[in-house]
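The chain below stands alone and is given as structure tokens, in the form predicted on its own.
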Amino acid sequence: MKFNEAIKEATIKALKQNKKNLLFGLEVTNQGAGFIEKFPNQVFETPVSELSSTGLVVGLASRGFKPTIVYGRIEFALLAMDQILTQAGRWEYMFGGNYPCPAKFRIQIGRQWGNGPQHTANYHSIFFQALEFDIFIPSTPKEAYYQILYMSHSSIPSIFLEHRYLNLINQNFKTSKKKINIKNSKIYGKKKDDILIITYADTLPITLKAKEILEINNIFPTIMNLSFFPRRNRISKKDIIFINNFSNILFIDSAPFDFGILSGVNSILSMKLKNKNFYKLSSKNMPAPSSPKFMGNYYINKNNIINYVTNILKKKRIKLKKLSFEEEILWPNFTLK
């Protein structure tokens, strides 16, 4: 199933198995959604008004409800921060841990062609300074299933980063009935070169279209994908130690780098781990622009990626065909392996 089809399926799946599971957004009550047809008692249309309508969710997770409250971008549940940071986040703090308030927001990340400086923003390290969430940030369609269901069973205030340019990523995998257990990270390929991709959401697919040209070209990197990020640990031991079989570690982020998850991940492991170099491909340190021209330019593609690895290993340059405007512009459609 496609991306945002597994949402859509984890969403219907958790309404189901829980009546205390409810679901609040724009438009979610849209006919043909699937959600009020069958769940008319759990899912509830929220105007305008994105910091009331917050409110509402944390005062019925706060009464033991575990509510969803959906974002269509970022940049409106900006206008909630107070509820969600203050409220949500420092609730059971506030009552010495033992009232908890599992209040869910889905937040959609809008990058795509159109959408300009004002709607293609992340602001992911807001979310990562607060503590007292779970984050999730799905690369794939299993991701997002089953971080959506892990979430409709958590009793911690949970963050859901739902990154919408990775809608059209298909993947075929089993659905279990198994108790949910999710990981930090996925890693793909194993080491046969000295070098380690870190990245996250949506510069997976392109970075596994770049992997697939360099062994190829016998050059294999390794990546490891991001996606689970607890409140207490935000990368694991465990991934911590699997990076430090490799002496040279490239963080490739679709957002500027300075600031932000990758960068924050890169402290932490150059206070961790000695003789390692590391490396970085991102975005500009400047809003994404609206003109279709300028913004192939401003993404990594999977070309910067294979000129970047093949000059860290100093290997020959790889001969590389010009991209085309559905390659460096339109969302990813192509089915995960």
Second form
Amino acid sequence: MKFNEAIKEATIKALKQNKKNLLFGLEVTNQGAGFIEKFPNQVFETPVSELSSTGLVVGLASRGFKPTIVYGRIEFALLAMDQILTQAGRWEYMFGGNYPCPAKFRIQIGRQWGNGPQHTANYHSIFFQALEFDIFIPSTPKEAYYQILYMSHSSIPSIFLEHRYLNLINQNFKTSKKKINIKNSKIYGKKKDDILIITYADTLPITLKAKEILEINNIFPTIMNLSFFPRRNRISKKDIIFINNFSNILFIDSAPFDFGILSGVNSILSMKLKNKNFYKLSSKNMPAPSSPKFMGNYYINKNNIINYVTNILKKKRIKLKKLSFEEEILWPNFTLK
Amino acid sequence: MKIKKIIYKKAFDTIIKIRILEENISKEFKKNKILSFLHLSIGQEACAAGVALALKKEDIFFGNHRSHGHYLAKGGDIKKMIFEIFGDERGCCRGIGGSMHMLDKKVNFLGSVPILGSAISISSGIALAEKIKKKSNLTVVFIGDGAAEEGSFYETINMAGLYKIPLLIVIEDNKYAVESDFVKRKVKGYNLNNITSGFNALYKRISGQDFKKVFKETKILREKIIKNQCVGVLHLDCLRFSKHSGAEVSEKEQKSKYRKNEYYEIIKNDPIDIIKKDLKENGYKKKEILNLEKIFVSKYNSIFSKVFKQIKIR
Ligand SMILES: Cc1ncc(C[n+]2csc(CCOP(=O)(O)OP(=O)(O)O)c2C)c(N)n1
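Take the protein just shown as the form predicted on its own and give its structure as the form predicted together with its partner chain.
Everything in the complex follows now, all chains and molecules, and the chain you saw is the first one.
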């Protein structure tokens, strides 16, 4: 299943499982989406009124429904921030508890060539201080699938940040009927290795590709990919204990690092763990450009990661091929192992 | 439409309830140096009473920053409201929300939020939830003339109309948003009648100082909205006797410069005087009316002092 198919399949399953799961958004009733035909009473096309359609969803959520609203870009969701952060995000607390508001916000986010500075913001971190939300940022089809199902059962308001860049990533997995258990992170590699790379979101595919090449050259990185940031406690104790096995820790972010999610993780680790060397690799501290010529310099790529890791570990530089246009600019399109 | 005698009496009780409790709250705010938000409904009581008494128990209210009156008119728990306003954990939101967050689900008062415009679309969602559950009740949201300038007001009228959601938006138009009057905020010729009719919504503008008018129009709108599954806007012209926020209901405030000559309108249009006149015209004797007034005033004074005694401010 590809990433976008996983989201669709899980959404269909959620709509089927419970009539109180509803779906709102622009274009969700289009033929191609495939929802309205099966669930005519649960799927609603919204007017181009992000603020009020979000308010509508908040109102429904406060009355026992579990509505999801989809935004085609995070920039569109910004028009609805009052309802997301100030209403859904505070509802239960400000009314003294016992008044759940399980609205689900599915927000598409991040890079895509040609989309320019106003459709590509990587504002993951703005949600992180809205402490009442569960936040999901899947990197793989499997994560996306189970996180959507998890959200559809949960009574906690949830933010699901969805990188279109991952849409073509494929993964074969069996869909389980058992109770859904989701993890904060996934480890790729061993408990003790040369370096730990901490990343999340759309950076995972290129990091995995970089890992393959590094391993051929006898350099062994472990990757910790974060994908679920539960409310109030965004990073788990278990993950911190795992991280403590490493002395070299590299953060890789497709958003600008400073004051972002990983810089927050870095600050927590710096206070809790001793004798660590922290490194970072991220896109530049500026908005994303439109043209592929500039994009290539803006986002980090596989070769940047390989070069930086060899540098940190003082290994001989690996001879690398220049990246193709597809590799550098287009959506990654391969099957995860 | 003839309003029953007993309804006038209930309205008198409701209006005095709001007035007396808020006056007491206001006094204690001053005494205890509580400088936080306090948006009083004094002067606008007939709006809340008229809408609430015209509707049914199963109808839903949702409010804004100035919603003590709406909560009380709907029958919200008095004790829990006083506790909440003074930050006591026995309050309707366990003292976390405060004056701007009224809540009593038992009487279908489903909350109030102070971010202008937010309540409107939230209420459309609440109303849609009722519709999906196949209930045939009405959801009412109270906003001010300032909040009606928010985009969400216009967006929601369109969206709720599109989804055929039965929703009544009550605008309490006291002419001011804080201290700026509508002339400073609205284009010349701004006309809600034209605007709402362009959205195919129902619209009625009347005096909100006059209980009987509010009551009658609400009844009529309720029936039409439920029958047509549409949006209605009830535009009430009213007078805020208090300062925008804070414990201040003085003549000095009412004569302040920004209000121009409103003071003279205020003394002529007290909803309590208007309802007393109506009681008289509907068969209550002068003595009877004064007696009722005394009973209601002392009832709410004593409720307040009993509850307030239990509160430790800090
Ligand atoms: C979105 C937003 N902007 C500004 C404010 C600050 N504010 C609080 S009350 C108020 C005036 C509101 O006027 P109106 O809606 O007419 O209600 P009234 O206070 O007159 O009852 C303002 C501007 C706010 N609460 N929310």
